[in-house]
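The chain below stands alone, shown as structure tokens; this is the form predicted alone.
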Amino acid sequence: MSARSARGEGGFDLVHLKSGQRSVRCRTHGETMHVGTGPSTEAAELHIRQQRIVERAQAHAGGPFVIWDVGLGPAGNALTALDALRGVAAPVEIHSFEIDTAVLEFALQHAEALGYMAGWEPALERLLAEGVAQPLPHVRWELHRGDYLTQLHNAPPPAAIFHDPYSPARNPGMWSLEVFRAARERVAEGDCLLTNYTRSTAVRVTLSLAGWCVGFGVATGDKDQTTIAASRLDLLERPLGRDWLRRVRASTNAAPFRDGHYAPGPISDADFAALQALPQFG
């Protein structure tokens, strides 16, 4: 996972990768954040590139091109969004949620060690004081603290979401199908895509009895495939089919997240009829 480590405050260590780069390990989950590339070079290859974010933000109509950063963490997605955001024009909201910003406030302590924070340090101090920021003339960046389910009635529907909380065995509560079918319901008619780093297969399987259609992510890092979800099946280049299906079928751990619990085990029946009728299967 890394090299060597440098033991930190509050429970999270400066670590570094092998890419070169430096990231953030939490002690309590004991995960470290953007482990495969680094936070900068994972976020632009997991989230930017791969939901064409510059390009959607500049084509979009109708308001604010508005992205949910659900897991804000040492920031590393939502500042990669603002690095490739600052020749848009068009105007742009990131709401960043996040339950506890320790995390946020220890690699501030350490951003010349993180390198992907330099220049952004006026904005992520009044992000975390006052919980708004204009970190680029066009781009409006608001925090939202507490649970994410309450929090996300308070953030305008997205046509982007980052997708990046601690890992389903760590924090199964925000991988359940309550989480995302919340989200989905928001999104209600728009266009939306969200993109996270798992290809976990109770995660798919939760995303598309939420009301998602799925596919297959770009590789990162040591990762040869994520996971991309869509409000649209027109909107994925790699949707699951039919014989991923029969992969869900055989698998020991393809049972939907429920109520915040982590319970690996094989799907139900029911559970597979009513995959099994989504129209992206059909």
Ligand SMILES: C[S@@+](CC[C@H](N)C(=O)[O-])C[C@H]1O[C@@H](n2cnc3c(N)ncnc32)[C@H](O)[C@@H]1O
Second form
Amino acid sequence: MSARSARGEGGFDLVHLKSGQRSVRCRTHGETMHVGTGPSTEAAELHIRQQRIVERAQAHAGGPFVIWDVGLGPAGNALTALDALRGVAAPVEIHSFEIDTAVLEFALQHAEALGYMAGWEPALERLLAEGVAQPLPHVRWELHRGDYLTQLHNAPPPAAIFHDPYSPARNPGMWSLEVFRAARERVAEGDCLLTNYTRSTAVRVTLSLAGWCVGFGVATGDKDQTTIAASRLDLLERPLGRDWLRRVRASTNAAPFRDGHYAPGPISDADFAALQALPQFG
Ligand SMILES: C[S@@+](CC[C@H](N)C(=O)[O-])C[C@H]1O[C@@H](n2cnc3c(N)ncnc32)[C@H](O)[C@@H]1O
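Since the one above is the form predicted alone, can you give the form predicted together with this ligand too?
Next comes the full complex, and the chain you just saw is listed first.
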């Protein structure tokens, strides 16, 4: 993980990654953000390029292209999206969700060392102070403070979701059926992609049971695959199929996340029957 780390205030450390980039480590959760490659590389590979954010924002009609940035943290994903959106003329809204902005405040104090924040400090300070900022002439950025599940109803329906809380083991509430279902309901009939860094079978089961179509996501860093979900099956290049379903049945860790916690175990007969009946696996 890190070669060296600088002890920080408020439970965070600044660490060096193998890639040479620097990132932030949360002591409470014992997790380093973007540990595989670094903040801007992982954000670009996993969320921006995989979701074709620039092309889709450019082609989007009927109002702003809405991105949900779930778990703003030290803003690696949001700022990498802003870098990519500089050349886009179409209107974009970024809605960031964050339960505790201490990590962003810590990162801002170390903006120079982190590198990827360069030039965006005034927008970040405004976002923290006022809850809304205009980092680019065509981009409006809003911060929703508090628990994502209670806040997501205050944001317009998304076309893209960067789902980036802490890991399912440390932050199970954010990977729950209730959370994924609420986001899916907010999308309704719209076209939306959701990307995240895990390849966990249990998370994929949870997303599927929450109403998302689920596929194999791109490799990034030392992960050979990740997960992408979509509101419609034909938005996915590599949907999970019947082979995956067989692996779910055999897995000892495929039960969905419910009620904000996770009890590892095999999938129940009822959940497997519901999964198998989904149109994706028909
Ligand atoms: C891995 S960090 C996010 C990294 C960030 N996306 C980036 O690109 O730099 C996870 C963040 O999710 C936030 N978070 C965890 N649970 C949350 C919840 N229930 N609602 C909103 N934010 C939450 C944490 O406070 C933390 O800042």
